[in-house]
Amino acid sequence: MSAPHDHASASTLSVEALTRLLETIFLRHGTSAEVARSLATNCASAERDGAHSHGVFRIPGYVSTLNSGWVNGKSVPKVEDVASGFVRVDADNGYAQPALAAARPLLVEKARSAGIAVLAIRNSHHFAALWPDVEPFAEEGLVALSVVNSMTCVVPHGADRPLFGTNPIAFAAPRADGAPIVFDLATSAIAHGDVQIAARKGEKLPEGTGVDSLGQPTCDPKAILEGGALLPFGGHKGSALSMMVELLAAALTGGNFSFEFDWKNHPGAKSPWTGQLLIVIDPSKSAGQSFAERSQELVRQMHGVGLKRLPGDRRHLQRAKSLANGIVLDEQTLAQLRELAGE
């Protein structure tokens, strides 16, 4: 599928229309209605907010993965209440988003009761942006942190072969005046989807992004994708955080490490079969001034020292534009989506 906005001719869809189209695609390629709704909402949200590497760009990968038999498109997550502040979910070899949706009411109940709760998702696949998993908690006044590991494609600092995944971390916190503070970052120097988009556009990547098949530094995204690997951001610091994500998302949940699954017998499989951890905190249990007001004070101070844009600001600006004016897709991309939907 082409990168967004590559063509002069384009069409505009409402967020709701795009979501319905994506639901149709997922249903046509073997998911249940619940799974289709969850995945379509996630992808449409990413496209709505300008996160193109995790929006409709991902749809062919979802389709090829479902068609390969690698993932269970009709998974029925099993929620387990294991402790006062701990929830486990077996995702039934399905995607993590439906597993999170199934466990969410119990997770929120425990967080509000105990002040903090953990959700450990195992036997799961994650192939999307991570911020949509945490932002809704902040909209309810909660603080949320999530980590997920992926497939081996990152060389640990000081090593000579890839072992870790891109292993993102997402965080969301409420504030008194304005949208929640939300960030979502890969512990690799760049997200894997952004490398794919750069390769399709013929663009070069910044130095320090990755290595080629011989382990030599390269700025060529195709060299990274074709036998090469990514590097962690910040050298040993990003590498340590990536290791932490492996431990929290895989070892603690019972999911696979980034290197523990083998999809060779499933040509077309794209989604890593790993695990995910979420930590949700109820800040109303803390002492003193409300957390949302303290968050707002921090934002005021950040602006006061000259910071122009907070994490998530650009995403919220694009969201407002998309909700007001619709989502713009080039004609080739829209035609491919409609073809996948059988229209």
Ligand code: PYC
Given for the second form:
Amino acid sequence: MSAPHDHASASTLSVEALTRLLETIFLRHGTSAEVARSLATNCASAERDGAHSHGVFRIPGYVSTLNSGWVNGKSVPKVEDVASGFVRVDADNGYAQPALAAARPLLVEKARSAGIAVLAIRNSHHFAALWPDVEPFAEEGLVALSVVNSMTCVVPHGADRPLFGTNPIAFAAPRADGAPIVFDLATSAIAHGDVQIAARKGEKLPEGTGVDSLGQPTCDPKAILEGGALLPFGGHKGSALSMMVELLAAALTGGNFSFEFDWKNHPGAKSPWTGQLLIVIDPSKSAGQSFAERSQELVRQMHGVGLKRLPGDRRHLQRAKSLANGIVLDEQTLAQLRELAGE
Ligand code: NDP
Ligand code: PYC
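The form predicted on its own done, now the form predicted in complex with the ligand:
Zooming out: every chain and molecule, the one shown earlier first.
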């Protein structure tokens, strides 16, 4: 699939039309209706918000993964109520989003009654942006944090060879006068998806992003993809956060570490078979002024010292544009999607 907006001629689709097209692709490649709806909604939301590394760019990867038999497209997640603040889900070797959807009502009920609840998803695949998993909690007044580990491609700080995944962390909190505060970041210097996009476009990466197959620093995305590896962001600090993600998303859930699965017998497999953790907090249990008022005050003060862009602002601007004018896809990408949909 071509990189976003690198073709002169383009088409515009509504978010709903793109979601329907993606749903058809998933159904045609062997998912259940529920899984198709969940993945299509997720992927179209990423495209809508300009999160291109996890939008329609990922569709061929989903398709080849489904075709390879690596993932269960008809997964039926098993939700287990294990403690007053702890929910577990076995994702049945399926995607993490349907597992989260299945466990969500119980998780929210527990977070509201206990003040905090944990959702531990295992035996799951996550091939998407993480913010769609946390943002909806903040839209209903809850604070949410999620981590997911991916596949070995990041060299821990001070080590010689890759071990960690790109391991993102996403956080969402409500605020009084605006969209929730949301950030979502890979703990690698750059997401693997953005390395692939840069390689296709023939662009160089910033210094400090990765190493080549000999362990030498490189700004060439192809050298990173072909035997090289990524580095954590921020040296030892990003490396520590990436280690934490491995512990929370894999050790605490019962899922695989990023280095523990072997997909070589499944050519075309792309989605990491790991785990995901969510922590949801009900801030109405806190002392003092309402949490949403306090977070609004923090934002006010940040703007007061000159901050122009909060994390999430770019996505919301792009979302507003997409909802008003539709999602722009280049002709080649749209033709590929239609072909995958059998149209
Ligand atoms: P970015 O570095 O692009 O952005 C990280 C966060 O910082 C975002 O919340 C972004 O907000 C914000 N931000 C970026 N630039 C600025 C700025 N100048 N000022 C203020 N805020 C800013 O994301 P990554 O490349 O680290 O990750 C991309 C995506 O890849 C994520 O969605 C992540 O979940 C996904 N990913 C998924 C993995 C998986 O296993 N499923 C693995 C690794 C990554 P905004 O969005 O508004 O720009
Ligand atoms: O972009 O690093 C990434 C990634 C890994 C798994 C899904 N996305």
